[in-house]
2 protein chains.
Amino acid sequence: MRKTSPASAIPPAPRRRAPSRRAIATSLSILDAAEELFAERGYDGASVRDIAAAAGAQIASISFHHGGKAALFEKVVERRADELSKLRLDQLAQLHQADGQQTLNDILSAFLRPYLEKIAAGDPHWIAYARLVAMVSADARWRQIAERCFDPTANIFIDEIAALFPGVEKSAVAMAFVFSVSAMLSLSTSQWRIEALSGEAPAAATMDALSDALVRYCEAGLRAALER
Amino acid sequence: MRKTSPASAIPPAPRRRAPSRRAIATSLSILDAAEELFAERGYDGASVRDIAAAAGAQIASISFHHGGKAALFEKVVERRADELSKLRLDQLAQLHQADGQQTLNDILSAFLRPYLEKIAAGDPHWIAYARLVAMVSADARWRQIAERCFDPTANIFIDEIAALFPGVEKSAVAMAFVFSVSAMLSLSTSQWRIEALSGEAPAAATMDALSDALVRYCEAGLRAALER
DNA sequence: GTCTATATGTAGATAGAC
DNA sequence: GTCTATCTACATATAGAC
């Protein structure tokens, strides 16, 4: 069944020459600048001009390296989503290896803590990421990004939670899960609102305390919504 | 100390002639069209051209009646916010009249139910409103709208809740309150995400069931986050 | 790969006739 | 109050020199 012709059978590799160090730097700085400006001003509010300027690059570089504004936005979201999904699934795998019965708190922590630790470290890239996720989640125009970047991991966690509540419909679990993700995102997207509503005393709460409160909030909320 | 001249002392009323019926209709249809398009595409994504076209009005009418795009956005948010705040504060007043000790569930219901009833009725204007609130809450550029339209009522409810948890810092209550508002908004803003994550079975859950689940979720979450 | 120059479209606002 | 016509600015994208 094999073709007899030697090398020509395999089409000549459509692979390009490896990009130069400088090209990589340009491409990356555009990605970083885009992340910041998209998060701050939204997709329509951030122009490729401003992104290029912030990156110290040419406008034309954006189309050249990333294929246009829309494709750039997708790459920005995808880069972070992939890293975060990996961390979350790693946590889940560790739970399974420990092979005691995992609790709701374990599963929720595996999902929430990796992100909470990122923002507790104060990394502005990850604070920006919450705003991007909120945009994608609220805008049907980015449906494909959500399906590709968020849904696979979310489904795994929803199924894990559903296993703890036999007889409860998956849609109910999905709903309570979305409530929890929304609450998590609000820590970043609405930080200024929380501060504005906190009154005079700034209350130098550590991010760790906020994280713990969020996990407790979500766990209790999920139980109340799903238990009979 | 009074001027002796008769009518001229009082400056001629700067009041304009009452607007015509048609003018009112134009102004209103612009407001309605703007609400829909701002919610669907965001502030930057919705152009005044499209808004005018959707309203069946002229582009120039937008500046004439509403003073420009930014002012129009504010009016759109303010109109709904005022109506909703009134409903919420009415509910709270009824609780106080009943003068039994009000529970956390009472207070949360007074805040959440008026909005949940609006969307349970399927009114697209109110579903759109959640998206607008989410935009304003996530974007510091609209800080003034949030301070004027949302904060006064939110502060009243936060204080009511705080009274049930003596010794807990107001900032902790504000945080848990923002979690709850985020979860509430996600019912409208991320409805399509909930559906996508619910799996094959569409599960024709009534909006009333979703509302009850949300209130249970928020109440239990608040308790867990605030109780010692 | 980078950069200049430009093509082509659309944005929000308003002057002035009606 | 409405509507036409137009102003000015800025958007994304790309062709072609380097």
Second form
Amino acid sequence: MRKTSPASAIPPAPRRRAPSRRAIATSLSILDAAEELFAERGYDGASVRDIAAAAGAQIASISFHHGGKAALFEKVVERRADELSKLRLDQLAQLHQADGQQTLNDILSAFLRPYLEKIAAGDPHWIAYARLVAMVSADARWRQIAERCFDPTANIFIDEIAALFPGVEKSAVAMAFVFSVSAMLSLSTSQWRIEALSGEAPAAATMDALSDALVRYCEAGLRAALER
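What about the form predicted alone, after the form predicted in complex with a further copy of the same chain?
Nothing else is written out below except the one chain.
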């Protein structure tokens, strides 16, 4: 009599179905709605019920697609962080492939401009995302999300900047870098304040022109902080 091996006695695992188009659409709608409400009301002020209603979905579908509220918040932060990180690192790679040593202006442009270009394209979700990034950066309870989603790319750029200022402690570079990121987030969400404070629309107030001004501003600030 032929014996059955233990391996052959184990039934094959059932094949998992690929998510349907409807399921994918529901998942994306939940992420979009959560992004807007988290940005508008903060993590504590945005309820799962309100997110489901804004997405046109059942409350149970949020846990089905994304887990609990904390897991949903993390996914909302993570999905654009991956795209933004790739854009920034691609621009940095292009700098390394070009002839000559990259300048501080080059490095800052590679980090700051990809996000500002997303803002200039007019997608309101990217504007909301700036508020989320500021929220995550300002609240220590989201430290693990920041460390996983933002810090690897940020540290690459900090090291690039530090290489231009030999002998300067990395903590000083990190401090000046965080100031620059804060300026970028402020421009992303508060462009209207320029007009409000000046009493008139800023000259050449395209995002491209404002990006040029921001890079120059951050470059001057970094030099002032690090060239001592």
